[in-house]
Every structure is written in structure tokens, then in C-alpha cells.
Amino acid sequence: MHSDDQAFARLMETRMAEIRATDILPEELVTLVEQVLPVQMKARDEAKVKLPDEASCATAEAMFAGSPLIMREHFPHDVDQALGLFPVLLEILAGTGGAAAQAAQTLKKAIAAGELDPAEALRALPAGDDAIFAAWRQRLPESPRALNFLAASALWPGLNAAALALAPRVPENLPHERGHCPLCGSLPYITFLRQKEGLRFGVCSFCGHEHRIRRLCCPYCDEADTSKLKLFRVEEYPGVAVGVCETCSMYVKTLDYRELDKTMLPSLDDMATVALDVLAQGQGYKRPTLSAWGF
């Protein structure tokens, strides 16, 4: 095994371990991202993305006022990947055990019989058409957002590898007035600060390109009047924080990356963190995007 390779799963080990020691999330959820994340990392390195020449891109004076570089449902990726690791991923989930390998189950046999397209679900989601996967959240009580789930993480590797190389087009002198993706126009799912600066950055809920946003506003509605912007720790977190609004009634986590003292993993910090949605959410707060898998 690579060095890289071996420091990444003892990160990740780490990191599982954490997320286990809430006790708070199935086993069989925390089983399902341990054994696909690795599929995910190497799909990544692997992924054959075609760039949109920068004529097809929005300008410097569009994305100054707004405009993402790319729509979301014009992004690239790898198609032919993210239609075979779906079938992968599928196998996956089927071993989990519980209401997801029941969901797996039905899945297959719907793909099988011809009511279920993966490749359909596959231009859903960066279109942000929902139709198919509200479709199967009601078929699928036990495990709603499996499908979800699939179409996400079959998409990131391409995508995440689509946003690693566009990243260098974002004009440098790109203001931070806004929460949204530069390269995408999707909401973050995470903020976390780093640097001596205490910089903020959000990580994009779908391509997962990391942002520079103002360290004091709603990443989601843009509130900027801080008698409106609240702020909660838990003892129990310590370097974690989450953010209110109480303009648009959202909340997000900010990791502290500078107190926590740890390797970035935000998809991982995410579910480790759990808790902190539960507590938002019971107070009223809305989360106005899934995670990084799709659930």
C-alpha cells in the first residue's frame, strides 16, 4: 500500500471511530461510508472529466455580480464512471444489513424489471429534478434516501475531480459576499474555518469545492446583520459551533479546524457531528441541504 494510502486510512480510521463513538448514527449507516469513501477516493484519481472551454464559462463580470462559473446542471463529470460505480455502490449498500440493504434489495429488482433507470437518476440530481427521488422516498419509508444516496455518491468522485480543475479559473480578487459555489452555484453543506485569520470556507453540497465566504453571515440567505445571526457551542464539541439565522431560520456547523487540531475530512466531521443537527433542528432550524452522501 502507497504511504498515502496508509496515512489516509489511518485518518479515516480515526475518523470512523470518532462517528462510532457518538453512538448516535446505525452502525449500518457508519459501515456503508467507511466502505465507500476509499471507492470514492480512488474514483476520483481515476475520473475522466472534459472541461468546458472558458468562452462557454461565465465571464469575470458575471461571476463578480453572482453567476457561478458553470450552472450545476451543466457541470461536468464522468458520466460513463458514475454509471458504473452505481452498480457497485448498490452491491455495497445491499451488505450493510437493516432497512438499507432492504432498499438495496428492492432497488436492484427495479432496476432489474425495467422501473428504475439508474442513468436517469444520474441526470436528475445535477439537474435538480427531486421527481425520481421523491418517487422512491415514498416507496422506500425504512430508507428514504437511498436513491439519494447512490446518484450522490456515484456523482462526487467525477465531479469532485471536475472542481479540482476548474478551481484555478475563479478570479482571485472574486469577493466573498456570497455563500453559494463559485464553480457551481450550490449551497454549502459545512463551513469551517482555518488559517492563523480564522479564514471561513464553505464546502460545496455538490461538487465539494472548498469556498472562501465572510467569516460573519448566513452562508444561505447572505444576512449579514450580525443582531440576527446567532451562535451555540456544546461543551461536548469543543471546536465546533453552529450557526442561526434568523432571517431565513437555517443553520450550519463551522468546524474550527485551527481548535481541533485535526486533518481536514468535512464529510466525515459532518457525521461526527450529528448531534449538533439534532439539537439545531429541535429548536426549529432548518438545514437546507443533505450531506455529502446524499442523506
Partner chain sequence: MTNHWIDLKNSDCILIMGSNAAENHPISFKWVTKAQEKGATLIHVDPRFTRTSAKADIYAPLRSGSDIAFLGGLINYILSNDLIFKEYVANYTNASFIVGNDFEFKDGMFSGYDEATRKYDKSKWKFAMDDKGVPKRDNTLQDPRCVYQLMKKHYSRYSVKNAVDMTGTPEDKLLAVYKAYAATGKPDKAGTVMYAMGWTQHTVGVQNIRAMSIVQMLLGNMGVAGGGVNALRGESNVQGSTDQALLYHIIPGYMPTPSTAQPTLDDYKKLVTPVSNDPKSMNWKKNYGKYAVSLIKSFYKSAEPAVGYDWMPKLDAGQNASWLVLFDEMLKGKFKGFFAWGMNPACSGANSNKTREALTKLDWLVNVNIYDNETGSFWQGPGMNPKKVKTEVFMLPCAVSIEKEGSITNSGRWMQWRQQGPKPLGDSRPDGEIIYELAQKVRELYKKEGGVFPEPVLGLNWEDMGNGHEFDVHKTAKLINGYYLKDVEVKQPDGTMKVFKAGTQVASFPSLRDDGSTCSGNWIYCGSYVGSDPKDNRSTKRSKDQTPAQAAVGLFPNWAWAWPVNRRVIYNRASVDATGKPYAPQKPVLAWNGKGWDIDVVDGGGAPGSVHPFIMQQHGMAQLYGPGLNDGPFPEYYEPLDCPVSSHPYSKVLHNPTALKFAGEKAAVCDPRFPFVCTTYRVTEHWQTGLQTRYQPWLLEAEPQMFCEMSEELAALRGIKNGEKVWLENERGKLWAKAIVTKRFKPFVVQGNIVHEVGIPWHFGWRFPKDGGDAANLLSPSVGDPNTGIPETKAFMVNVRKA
Second form
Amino acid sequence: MHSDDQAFARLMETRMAEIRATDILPEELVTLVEQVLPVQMKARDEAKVKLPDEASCATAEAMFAGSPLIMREHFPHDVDQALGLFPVLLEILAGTGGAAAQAAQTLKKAIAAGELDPAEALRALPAGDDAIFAAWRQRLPESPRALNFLAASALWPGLNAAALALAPRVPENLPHERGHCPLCGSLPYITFLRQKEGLRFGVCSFCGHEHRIRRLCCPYCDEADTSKLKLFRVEEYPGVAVGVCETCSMYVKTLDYRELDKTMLPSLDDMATVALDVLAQGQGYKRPTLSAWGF
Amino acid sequence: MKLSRRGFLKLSAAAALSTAFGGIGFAMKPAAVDRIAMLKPDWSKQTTTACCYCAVGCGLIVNTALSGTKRAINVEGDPDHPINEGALCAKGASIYQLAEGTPGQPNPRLQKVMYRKPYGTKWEVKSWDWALDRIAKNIKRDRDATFATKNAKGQTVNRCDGLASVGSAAIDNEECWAYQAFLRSLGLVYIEHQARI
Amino acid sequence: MTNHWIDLKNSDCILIMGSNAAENHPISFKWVTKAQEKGATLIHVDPRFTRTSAKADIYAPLRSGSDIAFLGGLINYILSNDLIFKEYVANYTNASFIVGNDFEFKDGMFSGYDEATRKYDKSKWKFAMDDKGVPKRDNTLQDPRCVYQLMKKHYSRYSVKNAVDMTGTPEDKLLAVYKAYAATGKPDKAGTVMYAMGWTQHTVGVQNIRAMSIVQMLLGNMGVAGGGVNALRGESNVQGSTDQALLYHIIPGYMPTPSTAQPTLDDYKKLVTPVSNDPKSMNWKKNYGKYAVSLIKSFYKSAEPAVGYDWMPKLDAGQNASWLVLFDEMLKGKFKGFFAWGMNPACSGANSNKTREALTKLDWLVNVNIYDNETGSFWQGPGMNPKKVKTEVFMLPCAVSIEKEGSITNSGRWMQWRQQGPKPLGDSRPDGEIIYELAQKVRELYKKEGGVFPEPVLGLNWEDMGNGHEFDVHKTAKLINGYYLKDVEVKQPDGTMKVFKAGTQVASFPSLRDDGSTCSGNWIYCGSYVGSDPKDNRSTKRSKDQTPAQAAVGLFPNWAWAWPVNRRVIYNRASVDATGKPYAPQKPVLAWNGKGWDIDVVDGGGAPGSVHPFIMQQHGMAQLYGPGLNDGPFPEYYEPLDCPVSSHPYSKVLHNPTALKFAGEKAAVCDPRFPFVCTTYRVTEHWQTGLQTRYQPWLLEAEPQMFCEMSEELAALRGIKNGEKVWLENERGKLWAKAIVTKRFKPFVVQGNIVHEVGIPWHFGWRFPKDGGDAANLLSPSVGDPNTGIPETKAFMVNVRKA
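Next, give the form predicted in complex with its partner chain, keeping in mind that what was shown is the form predicted alone.
What follows is the whole complex; the chain from before opens it.
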């Protein structure tokens, strides 16, 4: 993502206009993202993360064999900042309307009543401990991922700040044989092509790191047998291909920024092409990772 | 060291139960659902190949339509290939045109078997069966007529001196092997190709 | 290539000579540039300033055909300044070997020459052997009859002055090249050479490369990262088609074609299996008997090996059936039928008028190609009257590369599998299908009608190449790898016995046998397809998994498969000393870990120091002195057969006395009618005779027609302006071209005289496009190298005048 404030604001403005023009997603959702993203960008610039020393990271040998630099449960982030962002995001959610706003109210009450501890949610998400989220998904069937959204979006600025700082530690010649993030081991939520050679990158669904992925593979199960992989495009969405894998029945969108000829903003471009998700799901394929905001 | 991915991927699986952008409580507009249903996916496959020109061996990705024309849609450098890393020269970058010609114009490739009879002044279109039958008969006639089991000195040679071949560095290893085996089984020794020149 | 494309990045000094890699192997420059970014020096030696020269740190112009004067001078510079890598030269080359007393070199000639046959008696060049049958050695390199001293004496004549006089290279440039390249003689430095047809297409082609090989051995540059002798092969599968022996002189796996000198299989085995009495020499060719028998069994599965051998065609002993001879014989009417498969000889062969005329003598011609070409349509070409041409012509349409499945082998010996994208267009078919179906039809005829010597035709193992009707590329690839024909019990290293069932793929060539129990269509490919599943086809591998040490030198052991045994740098054993320590510790290709070897697949195996490193050589040593070639054990300077000088300072022998020549072929030596040197080359946008590229508007637009590059000085002399049409002509033909008057060519000063050189591309032909011009080879001579027969199409004489 872009860190220059003004440029980013302009970029976001045009992209939001495009998303509205597609007239697919409800206005409340577009507004929500429009409010959340600037908060996150600002927070990322301010995040304080303590990077682990090299000895507690994976060795070059281990990384060449497929290990991430740091397992996601140990991935550095800014807990204090996340705790501060949590209520801010909750307020934004509360201001949207509909089921989401109602869910926000329920969560607020639960926090006030001591039933929900935001710190616990912020601990559980990186740890891969799904119990608390599962419980709230059940309690909020109309807005099942409200708590996931809050935790993921509050943690993201610190995680991404750490990812940016840790990226230089990825060995220069590291093979990109696996679909997961070399920094934290999580899976991408979208992939894109860039440079005239069409290098493919995945955007990590956890830390936001952009990492090389093979052009011909399923990033979710690492299938690389081309007879098991195919793709579709639709005329109305130039520059976007949906790759599907017959081995694991997952799909992933690939944005070809060479063809799109616009500045990259994968999280919003994911949103702008949600029609293709619906289409892919209609064909029986699934996506194992959600949007950049955890919903 | 081989590493199991299961450990660090457990969270992702849980997410697969929902739909992206669908879990926060805002339903998609009904009209939008109808419009999405109208979108027509064009399915294609991607295969890998190596360039047919020089012997650097650059990798390419070929994208081929699975319906409609079933022809190549695009041919581009393979960014994962360790030698060319996606880059191609002018020729390699034009392989699409080599195969598919120029859109909107007749493809200049040979697409029919052509035959020119002795002292003929034009090409005639023929079927594969007709041509291969006739070539096979020519081969047999002239092999039988020119085959020598002994040379002038009386030494065993078991060769056919009346037939010769040049080619090809443009065909695959397996084809090269089959071709030379075929020619040698006929007794040819005049077997040459690009590598000599 | 002994090394591979990515390995270029490891070099400290890259010499590009006889090649314009930046334009003709453009992607190689990705790795050349990487080396330069790390501080490597790039040198380009070429008659013309090209895009390669533009990227070079040192550009040295040289007159076409004078390479051995240049390289011999470099050898002399290295020896007289004592810049060799001594430990390497003494231990890994035959520098210390004592040469027998019959060897002599006098005034341009080696001992043993026979005027009548124009051939040498190579038995005069043998090494002196000790009582155990091992070459005598003097490791101090002082014995006057040792290779080192003989070489020193031979090249003492190759002075800087002589080099400058003959090459036309300015002295300062020449010395700059010598100095930069000789600096790679330090143990931890590597120099590499990239060459192409600029070295091979000469009557001294093999010796050009030998001369550079000597330089590489003296500097310890063989077997190391960033070193080697690297031929930039020009067609996508010319490495593979050579490996599979689509050549008269070899059968698959680089074994010689049987001749009347080996009437039986036992005679043949004796020929191909040299003996070494040196216990440290692996002498790998001692195994060739197993490979030969396994090959025969791949052809004739049901026949006894001795019978299968009998069925194979035999050359007359010493017979040359190479390209130029083939077309000479064709012109004389020797052949009834002829196949031009994926080739365009009417433009690609030297002396095109002779070649085109030869095609009129055929009864029938089968031309297989993607486009109509000058060969298939020769009967309607310039100067032909179709009504007088008897040849029956079949033109068969074949598929393009992306429409086929199968493997090709690149210059770095990587066997890469191609997948099928779209199906073949129209009625076009993959070549393999055409070959297979045609062969079945021939076989049916022999079955039905009988015929002369039908056994090999009926006995050929088609069932392992298809299903009787259709070609099967996987089955054929498995046959090339080889499999067990019978259950075979083999003792394992741990003493236990293991049974390999009949039908099992052979894992690697050390397991091949000479009793008929294994087959393998090409032993060097044994190890490429090691099981029944398509996943066992190693050429399909596309994993970039590697260790950090492999990544450091750009070695990708899991991407495709390289022959032999997935070794990426050949002779890598020479990169370490007798204790296994890499000479270049900052970029090792091999490292001994106390138990085994890491990084690349080691040449030979065993502990450090246990075997001599050059395992394919009889005596295990690199050959500074090469007694096996037809024109002498040391490269000697000779002029091209067409040349602008009447004498040279090295000897009284002007031309290679053993060059391949034909009656009626006229040479122009200092002929005032043809005063200019002419050379041929390629451009980036076209390929070979241009057949595949001329039909593509994207490429044709960039290079639409025949041109002739010439210096401003020559243009002024002949009153030619840039863009004007000119005629080039000599005794063989006449050709028009558009003049490109350029600073890229400069006149040479040769023996005090001005010599002009011009250059033409060889991509054009009369068939398409209209007004594109015709073949450069209309002008090139049908004379060739005495070892390979490759025509001298890089240096000949012409006249140029305004049209």
C-alpha cells in the first residue's frame, strides 16, 4: 500500500469511485472500508514494533526448505496500538447501519459487561486460536465476522509495519516454490502480476507482505500440475483472471497490473472485483482467505 | 529439511467457510446478483513450453482457450523460468504470431498436404493418406533398387545409398530419435542436419 | 556448453568471440550483465562492432578467419609471461606427457602428411608410454619432448607483431584483451568464452575452438563456476538432435557410426572402448560396449546384439557422408529420394546455387515444414524451368512448437519438456506422428511384398515408440532412457542382492549392461525418465528448490534435467584440489563434506584426489596436445580458402592442407576481381534462413530485406551511398542487397595493406517476401573443416558494386 498521505488519499478516492460505479456492493460496506483504511494507514506509520533478533528467526537453510521467517503466532506487532484501535474501529462499525451496526452494539455491551475482552481477541487471532471467534460467530449470525474484522483490522497496522521492516531479511535468492508468505507462513488473499515479465505476487492475508508466487500453481495447495489448473476471465473485468484448482477446489483472483495500467491497491481491487468471487463460488470453488479486513 | 505446512495454515481453513466481503452483514444488492449471473466466464488453460528459436531455452507460458476457437490466446515469457525470468527477445515474444498468424488475416502457415508432380508447374492439395502411401512406395522402390549388402571391396555394408536426409534441429528429442532409428533401419548413412552447417 | 547460461554470472572475465550474443542469444545477456554488475570484464572480438561490442569493456576488431593468429598469440602471451595456473596444468592436463619421437612440426606441417590423400597419419603423433602402458610424464614440465615444452615452442612463433599483422587488430586492443583474459589464471578467478558459428564455420573451425580450449586449460578455467568452453547453439534442439545423432558420423550418445573397419560387434566394441593402465584414470569410455549393446537392443529388441549390429548400415572405412559431400553426391545423381525435414537447405547450405541445382537431380523430395520454403518450391525458383525439373515434391505441413508435447535440450544440456497448448492448426501434424505413420506404411509394404534385406525394417522397435498406429512421445522418451529387458539381479553396495524386473526403467547409465538385458536409446539420457509414471520424467521438473550454496552459483538441480546425470557443470572435479578444497572458495560448484560431495553432481565420484578429473579422456587429463584430430595436435594458423593475402608469417603453408574440398570449387586468393572479405550473420528479428520469421509481420517490419553492411571508406571507394542497392558477386553467385554504410565496419590493415570487409545476413530467400532478396549462401564456398565438414561460410571473398 501507499504511505504518502495525499497520494494515497487521491488513489483511494478514485478507487472508491470505481467500486461504487460497479454497483455491486452495498453502500454501507463501501463506506466502512472508506473510513477504516485511512485509520489503518496512519496507524501503520505510527506503529511501534520490536523485531526479533536474527537468532530467533528461521535460518537461510530452513527458509530455503520452506519455513517462514517467523511463525505467525510469534510475528511481531503493536499490541498497545491495536488495543487503542479496537474501540475506534468498533465506533466506525457502529455507525454503518444494519446488522453490522447492531453487532457492534452487542459487542460494545459485551465489553462493558466484561463478557468480551478485546485483548483476548487480539491475542487469539495471531495464535490461531479460533474458539472466541467461533463463539461470537454463533452469537452474531447476521454479522458473523464482526469480531474477526475488529481484531484483524486493529492488528494489521502493526503486523504490516513489522512485515515491511522484516522483508529485507528474506534471502535474496529464496526459491518461491510455496504459496505461503515467507515472513509469517500465512496464505495470500489475492495475487497479482507486475513488471513487464509478469512476476506473480501474493498479498499475505495476515501481515500484508507481498511475496513472489509461481505463475502456474495453486497458492493454497501448491498444485503445479497444469492439467489440474485452469482459469477464467470475463470480458467486463479486463486484466483479472480467476485461477481454479481441481485438486483442492479453491480459487484465487490474479490482477494483471500490466494490463490494468493503474497503481496497485490489491485490497481495494479485490473489493472492486467481488463479482468474480460470486461467479467462482457459483462454479463450486472456494476461497480460503477473506478480504484484507477479515470479513 | 521438509516442513509440514499444516501447522501454520490452520487458521486459513476456518475462513473458507465464509465468503469474501460477505461476513460482515451487508447483503449484496439484488440487482447486482442478477447482473453477475449474466457474466460469461471464458475458460482457458495455461501450459509451459520452451522457445523454438535459439538454444538458450527460454521458458514460455501458453494460454489456450478451452472453448470457441480453442487456439492460443497469448504466449508470454515464463517469469519463473530460471534462465529467462520472463524476458524474451523479439522472436520469442512473437511466437504467438508464428502459431496464430495476424488476427483478421489468413494464417500463412502450411495447413494442407501439397504435391507437385514431376515436371509439374503448380501445387496440388492432397490428403495425408494419399501422400504418405505414395512416399512409402517411393521409399521401398528406391531402397530395394539401391540397397547394397556389400561394397565394391566385398565388405558387408548393409546400406541404402539411394536415399538421403537432412533435418532436424527443430524437432523434439523423441522425434529425432524415432527419425534416426527409422532412417538407419532403412540403411541410410547420408543422415545430416543443421548441426553440420 | 560445458557450463550453462545462468553460470555466466559467476565469471570474472567473459570473452565473446565468434558470436554476437547480445543480438543472437539476447537472453544470455541477462547473465552476462549480472557478471558485469559484479565487476567482470566483458571482451568482444569481432570483425564488426555490434550490440555485443557496445556492451563490452574491451572491443577488439579482427579480420574474419584470423582467429588462430589471435588466440595463438594469447597462448604465447600466457606461456612467455608464465601466467598459467601451474598446479592445475601439471595435475589436470597432459602438459607433462612425453610425446613420441615421430611427432614433428616443420614449416606449417605436422609429421605424417600424405600429399596424395591430403591426410595425416595420426599414428605419428602418439605419446611415449612407460613399461606399464601409461604415458610417460615429467611433472616438472622441463623435458623438451613434454607437451608443455612442445607447445611453448610451437606458439613462440605467434608473436604480437604477427598477430597484429594478420588479424588487423590494433596492437593496444590486442594486448588489452590478452592482459584482461590472462588475469583469470589465478586459482580463484574464472574466465569463460562464448562462441558460436563465427568460430565453427571455417576450414579451421575445430582448431579455433581447440586453441581457446588450450587457453582455458592453461588458466585453469575448465570445470569451474564462471568458466568452461561454451558453444552458443543456435537452434532450440540442435543440442538434442546432435545427441540423438542426426549426423552421419555418430550414432546416439556420441558413439562412432559403424564402418567396414568393424565388421562385427566385437570389432566395434574394441574400437569404442579405449584402455588405460593408469589406475587413477576412470577412462569412462571403457563402458561404451554396454552403451552400444543397449542402443542396439533399443533398435532391435528381439535380435541378438551381434545380429542387430549386422543390420546397422556401415560406412566404408574413412567415408565422409557429411553435408557438403551429400550435396556433391546429389548433384552427381547419386540419390533417388531425399528428405528435407524441418530444414531449408536451398538457403541454408553453402553454395546455394549448387544445392538448388542438386535438388533437380532427385526423383522425389519430401519437404516437411511450417511454411512453404525455397527448398519445397525450388522447382519454381530463380533460373528454374519447372517443365524441365523432374523431381516429384511432397510438402507436408507440421505443427509448431507450442502445439506439440516432447522434450528439447538447450545449449546448457538442459532437457526441457514442452506441453501441448493448442492442437495443430488445420491438417498440420506433429513431426513424430508423420514419422511414425510413414514408417508403419513402409513396414506394411515390406510385410506384404517382401523386399531387399527386410530384417531391420521389420525388426525396428516401433512398439516402444507408439501403439502401432500413433506415435507416443512418452513411450519414446522411456525407450531413450532405457529399461530392463530381462529380470536382472544386481549386487548392491551393502552386499545384498536386488532384482530389477523386466520392464523396469533403468535408473542411470552405470546400470546398463552389455549382455542384452538392458536397452537404452541414448546412454547420456539414461536417468531422464526413471519410472513408468509421467512424474518420473525428470525433464518436466519445474522446481526451483535449491540450497543456499546452489543459489549462490545459480544452480537449479530441480529445474528440468541435464545430461549427464543432472550434472550442471561438466568436468567440475577440476574445480577442486586433490584434497577436495575448491580453488574458488567464494563460488564453489563442488565441495567435499568429508563423506560426499555437495552442490553439483560430481564428475567421477569417490574421494578427493582418487581419480583424474577429465573422466571422458582415456588418460583422465585435459588435452593440451590433441593427437586425435585430422589437422594436427596443436592448432596452427592457416588462412581461409578464399582470402585476401598470398602469404602469412607463420609458415609457407597458406591453407589448411587437409581442408575438405571438391573438384570444381574455385578459390579466390588475392584475386583482384573479388577484393573484399565477406562474412555472414544473423539479426535479432530473424532466425536462420528466415523461414519462420519472414512470414511474421511483427518481425519482417523490423528487418524487411537483404542488406550489406560496409565501412564508410569502402562506400566512398565504390561510390555507394547508404540505402542504395548494391550487387555482391563472386565465382559462385550474385546477390543484391541494400547498402548500410556504417562505422560498425572499419577497414583492416593486414600486412601493411588495407583490407575491406563487408557483412550480410543470411535470413532471406526468394520465396517470401517479394523483393526481400535471396540467400547469402549463394556466395559462400562449399569447402569445409577437415574434422567436421562444416562449410567455411564465415569468411570468403566478394566484389561489391553499385547496382
